[in-house]
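Take a look at this single chain in structure tokens; it is the form predicted on its own.
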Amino acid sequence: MSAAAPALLVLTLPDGATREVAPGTLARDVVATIGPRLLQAALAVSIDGAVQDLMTPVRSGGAFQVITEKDPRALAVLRHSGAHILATAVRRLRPDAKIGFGPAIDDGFYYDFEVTKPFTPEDLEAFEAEMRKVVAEKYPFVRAEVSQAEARQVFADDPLKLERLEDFEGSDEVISTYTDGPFTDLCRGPHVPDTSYLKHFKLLSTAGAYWRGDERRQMLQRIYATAFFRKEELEQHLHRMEEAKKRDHRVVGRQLDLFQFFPHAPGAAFWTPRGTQLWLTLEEFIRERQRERFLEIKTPLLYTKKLWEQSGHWGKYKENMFLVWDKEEAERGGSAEDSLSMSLKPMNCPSHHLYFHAHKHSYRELPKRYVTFDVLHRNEISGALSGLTRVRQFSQDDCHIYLREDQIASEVKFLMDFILGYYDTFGLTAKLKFATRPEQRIGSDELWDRAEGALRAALESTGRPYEMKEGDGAFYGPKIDFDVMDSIGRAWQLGTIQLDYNAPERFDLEYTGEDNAAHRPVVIHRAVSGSFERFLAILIEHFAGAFPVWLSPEQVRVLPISDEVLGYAQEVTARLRAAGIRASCDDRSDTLNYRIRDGELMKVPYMAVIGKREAEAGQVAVRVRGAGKKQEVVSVESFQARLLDEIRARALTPSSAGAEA
């Protein structure tokens, strides 16, 4: 008797139609049954959300979608193919280069190479020119599935690939290679059909990168690049990159004297007096917004291992925590590992849970919202540190809300309005993303089902649009993330609303219900700014250092033309300060033009120039940032009132000047 034929796979199309295919059928052949025009436009397919290219066999049934250039997922396929084409070009010109990894990333792609000498800008120009030749040659991406032995033979001269092959040992994962022309790479895919699809791309820069991200391993040369389907999109992206360089918070922060870093405290910022004023203004703003509805508390920075085990962080997050040696544990004869039995806190959650647990609560007093601005520490690797956006010491506007399950929808709406209103003050807009359970998590599937269902229902009840982020939730619960767009179109993940059913179980949290019985609350983790450090970096770049008047460390600079009017200038400065305006008097002996230029470089919103005529009339000649040489002569009273109105309104820009000087 002959063996039974394998069961057919059922693929469901977006319109509900189905296709039954044999396992191993190429995805392109499935697309061909839908229509020849669609096959011509197809770049890849998605089966139950997993993207694969047209030359990969179909191995499972499910929801089947064809990915064309219009699909947001297509860009990652194009960019991954771009990385492969980059490697092809590099191997043509530098056959000695050993091949590492080449993934697509959020704004482009990169490829890592092991070479004897670093790449130069001239090398990048040559590689880009060679890539264009590879594109013009229209090589198809030929996929092959190979055995471990066959793969080792193909990559016998490439130690990085041989090491990568070790990851497949004992695994059922299919080993695949892709070949375009003379170059073959070990790769899962997916790729576009051939090299000609990569039309609009640019090699951007090089950087050192440790092999497999391990600082104990050899340093490789990473080439960063980007690609788009349309020329105008590439040009817009390159323009944003140039604009981002001008706005780099590390450069602008130094120019405006806001913060510094020292090697004695890696990953921790020193805030100057001007920077500290910026920080305090931001902190007071969010305190003001939270004063009526939130309870601020301060909690310790150092906790025992027992707390982190209870919260789940010791098992899931230990490598990111700064562990502290316990002298008493060591003296009791504990091992070196056991003696590291305390940690600086990387987040505030457990401390808030402890505080809630220590008190009795009634259903009537929920929700309880505890907020803390304490310093936190996370052990980021030194190579990942980057200005204020990636640090080891930081502060968060960190809040935990303890509420009844029936309050979830109303609380999520309240928090969403609170967070979006906060961003609106700075001229920032946000997109919402719903993130589901990750592979590494705590808690039962039942709890996760409840948490995901409740949070998603609450999100949908607001009527706001959102995108899905499958598998990107916190290890203890699903979340709503806020991706904030700045003034040059870059997205930053900032705020979050995370629903947690696990913490109440782990910390035995309770409240007394209307039935006089004990009930479990639900916990919401909420952040608005993320970390203050990172948010301030974003604001520096968003405003290019030209902060709104209310936020600016220095709001007015008074400039006396001569010593003859210095007394009046100091009187004006004192008067503005008494009204709560951050004013300074620049009485240096330098020329007026030099002092005006200095005020412009420091991006002071207003300069008040005082000559003999202004002093005699009780007036100031006001110059507004960004208005060129225009100035208007006004009374001190009206100038002060105007400033206070703008500060109270938190206006985004200073009001324009009137008459020409």
Contents of the next structure:
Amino acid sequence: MSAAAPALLVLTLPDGATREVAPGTLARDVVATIGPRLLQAALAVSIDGAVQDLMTPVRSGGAFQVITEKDPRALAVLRHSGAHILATAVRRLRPDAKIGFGPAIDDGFYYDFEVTKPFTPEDLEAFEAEMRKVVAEKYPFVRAEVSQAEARQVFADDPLKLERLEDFEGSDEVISTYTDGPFTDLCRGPHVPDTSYLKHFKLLSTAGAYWRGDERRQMLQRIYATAFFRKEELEQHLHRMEEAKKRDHRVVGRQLDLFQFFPHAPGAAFWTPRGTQLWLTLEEFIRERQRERFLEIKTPLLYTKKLWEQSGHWGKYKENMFLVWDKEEAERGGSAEDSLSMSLKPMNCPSHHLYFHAHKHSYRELPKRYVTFDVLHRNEISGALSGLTRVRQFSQDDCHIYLREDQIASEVKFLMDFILGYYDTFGLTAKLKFATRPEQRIGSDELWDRAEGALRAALESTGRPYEMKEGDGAFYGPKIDFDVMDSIGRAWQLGTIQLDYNAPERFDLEYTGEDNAAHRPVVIHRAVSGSFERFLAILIEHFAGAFPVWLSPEQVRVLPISDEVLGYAQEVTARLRAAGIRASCDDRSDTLNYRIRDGELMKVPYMAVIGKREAEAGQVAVRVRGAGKKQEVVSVESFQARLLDEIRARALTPSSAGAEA
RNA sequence: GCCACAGUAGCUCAGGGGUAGAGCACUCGAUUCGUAAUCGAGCGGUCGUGGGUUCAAUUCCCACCUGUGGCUCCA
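What would you give as the form predicted together with the RNA, now that the form predicted on its own is on the page?
So here's everything in the complex, that chain up top.
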């Protein structure tokens, strides 16, 4: 503020009105000129798109917006303040705790601490209680701008903060601190005006987290928490977490008897008869879709080191491979290391390249699409394993396409339609991400220009919106990723289309062109499901176990009301089975209510109840899963026909129960 | 791999230094039922594994295994 008469800054309000203020005016004073009610509701402001708190001096002009609870950006501000309040409470109860980072995240916030004794669940309760005190004490968040030297003074006892301060060396970024009562943090802000704004919050869990995400650095103790403006929102959030837990594929998988794990095979699933049926149905579906334009091949699971050296896996991926001991190599006197000269395959690409290389190919036969469903093994670190979503043994619907460069655009278009159509069948919606050349890459810039151009042109030709992920491509080529959204709004990265100019070089792949000369093909890596295991886990959670009829392991359960009609019930069951429907007859001597309940719990899409009336009329009383008592009595023929239609159409929901066609 | 937590009957879970209990499931008997749990009886566990402390360990301690939540990684 050295200038004698600084120029006024012009702030433009959303309604077009303007305010002219002297630099250094507090944001809250600007808000006050708009209205007292707005000042009451204000949590922060946005100037030219940058969120700042009310006590921040205005330093530049531009679009000026007041951020209230309604603003989507407000929650992050509240949660960030929540993180400070958490740290305030932790510091009071555990003065030895060194503070790390404490940001707002998608669903809440966390704070990392370095402590000699890790936190226990009881500690969490104590911290939460202490936070409520800090909230009640209503400390204002006081911003201060300090020099590097002053900051070093303030955080002299916090080595993690001192390390953070090093990042400011030589930069002209303003160093600011925020103080709420007894606690001061190095922080850019913004914050809500005082601690009392944090009303509805909950500490959720503790976890270890490496300092700065680096596994070579020390492990800090992270506390996860969440916060909302309204009590109902917090309750809803916690309820959603509960609901998500209920549809957790590990829980549903046990309830519906789909798969299980044994300690004897960590990271490898056992599929039960019902689960195996589910798997086979999915696989059959994929096979059917791929029958026409893809070539399925089955290849070895175990290969010699030579292949992995050629593919580059031996050098870059060996840690993750299950190496296999070669007896003869050992007997030749090789070292223990040398005797491990084979490996279970962790990926299919080398198999496909090997096969493509083994034959002469004409330009006329491209694109050539090889698909393989073989079992893959990756030796994941134990801590990474989790249900079906992260396993050591899995299968992919893995495809490698060998094509001419001029075919890239049309091929990518074809693959995109293929993949999106696949997700549609399950009611999954996909978001597309286009990832471009990364820093670490191979190939000339001209090649990348061509590859990215072709991929992008194909992407745009579909007219679908997509997001850019600059620099996130594979080292060998750009890619399109498919982020799939499930029924409760979670995103999963599943499908991918990747251009690869590296593999053809490594494997010396060739085709004979029109000119009778050898040419290099391009390779496209394509996955749709990711892995069967993970995809089935997603489907289980997406449908909460209530699969559409075509996928259901058990499609119809026939329930005879009494033994008198058992014969007819068995006849109906046999007839449905003969028509290719997965039907069973529940002839247990339990009550009808009991058996209906069991059928509902097992999420069987249709129950066909049969009493004397139905037996006499050649009908069934159709009960649709989840529809309660609403039922329709129809002839066996029309029930069967309708089922077959629904299965053939791979309908997501049943059409009205057994309506006569 | 790292940090924390957990492991008791097939499942969900209670208990706790003196070798265990419920509900459901399962088996048997009775019941033959009209749309989400019929009644009764019975079977079932060396309390994850191995060591240690103790007169005594499922319980306390240590190690390991497996799982869960994270970190890292990732289909």
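All of these numbers come straight from a predicted model, not from anything done at the bench. Heads up, when I say rigid core I mean the largest set of C-alphas that superpose within 1.5 Å between the two forms. Residue numbers count along the first chain shown, from 1.
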Where C-alphas switch from fitting one rigid part better to fitting the other between these two forms, the hinge among L302, E243, S444, T33 is E243
Work out from C-alpha fits how many degrees the smaller rigid part twists against the larger between these two forms, would you?
-> 31
Between these two forms, how far the Cα of G473 shifts once the core is aligned, in Å | 3.1
